[in-house]
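The data below hold one chain only, encoded as structure tokens and taken in the form predicted on its own.
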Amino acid sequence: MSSPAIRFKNVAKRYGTTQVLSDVDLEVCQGEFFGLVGMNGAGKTTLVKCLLDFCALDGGSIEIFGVSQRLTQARRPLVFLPERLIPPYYLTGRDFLNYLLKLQSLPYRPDAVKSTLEALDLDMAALTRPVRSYSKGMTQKLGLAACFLADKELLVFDEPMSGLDPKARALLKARLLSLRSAGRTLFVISHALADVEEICDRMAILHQGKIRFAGSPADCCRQFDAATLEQAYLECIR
């Protein structure tokens, strides 16, 4: 039996005397699209920082495809898009993509770049411009393009729809669904419950540092006897 793509086991994290995460137990299966939702300050971003070894755990463990997240090789199969991407202001879009690909010993393939940008509705001409001139939506598309070009098994996205217009949101969903068909795994943080319900196989509700629910969006509605996922969420954190 294969290891989960991600396994959080009794994860705990404190900042000073504040307990941010407490006994978080969660598994994301390989090939699964999994959404993590919760209020601001619930601990979602801290959990991702722990996953990426940006901060040390105060208890428990995390594994990525069966390898401790503390080991560098554990992160080789994944790509991460933060909620607020700020590329170096002096780079052009092409420089940024070329730099990130070079860090991973991957070639810059113009045809692949062109098709990826078209799939996200970002004009190729934007690559000649410095990223400091980009709008929020353009910067988000550039970051998404970098992630897709890396072609990793596991995608970890924090609010990937942020700054995208309706057309770009629809195109991104289509691209994500094609990746699910290809067996990729997605772990996504989102405040948009409708997006989670549409694209995720399972979800978890993190509230006050603890997992309050884990299962499919439909199971969430049934468990809390709610007609919509929003109503179920409110009942869960009440």
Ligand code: ADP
Contents of the next structure:
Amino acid sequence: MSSPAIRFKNVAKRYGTTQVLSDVDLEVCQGEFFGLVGMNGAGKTTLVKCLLDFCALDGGSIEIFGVSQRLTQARRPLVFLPERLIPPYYLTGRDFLNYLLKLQSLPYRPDAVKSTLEALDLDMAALTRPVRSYSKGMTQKLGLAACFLADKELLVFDEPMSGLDPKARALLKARLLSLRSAGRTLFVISHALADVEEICDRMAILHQGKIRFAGSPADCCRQFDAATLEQAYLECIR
Ligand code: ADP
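Show the same protein again, this time as the form predicted in complex with the named molecule rather than the form predicted on its own.
Starting with the chain above, the whole complex follows.
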């Protein structure tokens, strides 16, 4: 049997004496779209930082496609988009894409860049401008374009819809759904429950550093006897 795309096993993390994550047990299957939701301060970003080995665990283990997250090779099949992307201000959009592709030993293919930007409704002319002149939405689209051009098996996105206008959100959803059909895996932090319900196969609710629920959005509504996912979520964290 193939390994899960991500396995969190009894993950614990403290900052000083504050326990931020306790006994986090989760598996994200290959080809699955998985949403992580929770209040501000619940520990979502910390869990992703642990996944990316940006910080050390105080207990438990994490594997990416069966490889410990401590090993550089574990991160090779994934791409990460942070909640607030801040590209080096002095680079143009093109330089930024080129730089990220080079880091992965990938070529800059103008046709692929053009079609990726068009699919996100980002004007090609913006590529010649320094990123410091970009709006929040344009910067987000540039980051998403860099992720899609990297063409990885596993996408780890923190609030990918952040700053996007309704058209761009619809385009991004369409792109994500086509990646789901292609068998890619998505692990996404989102506050947008409607988006989670629409695009995710399963979700987890993290509350005060613990997993309170894991299952499909429909199971969440059933388990908490709620008509909507929002009501189920509120019931879960009550
Ligand atoms: P979320 O992403 O769900 O909003 P975070 O993972 O950012 O939550 O934060 C979880 C808790 O850990 C919060 O109480 C936050 O204040 C605390 N925290 C996050 N990063 C640090 C840090 N570097 N040092 C100390 N405490 C932190």
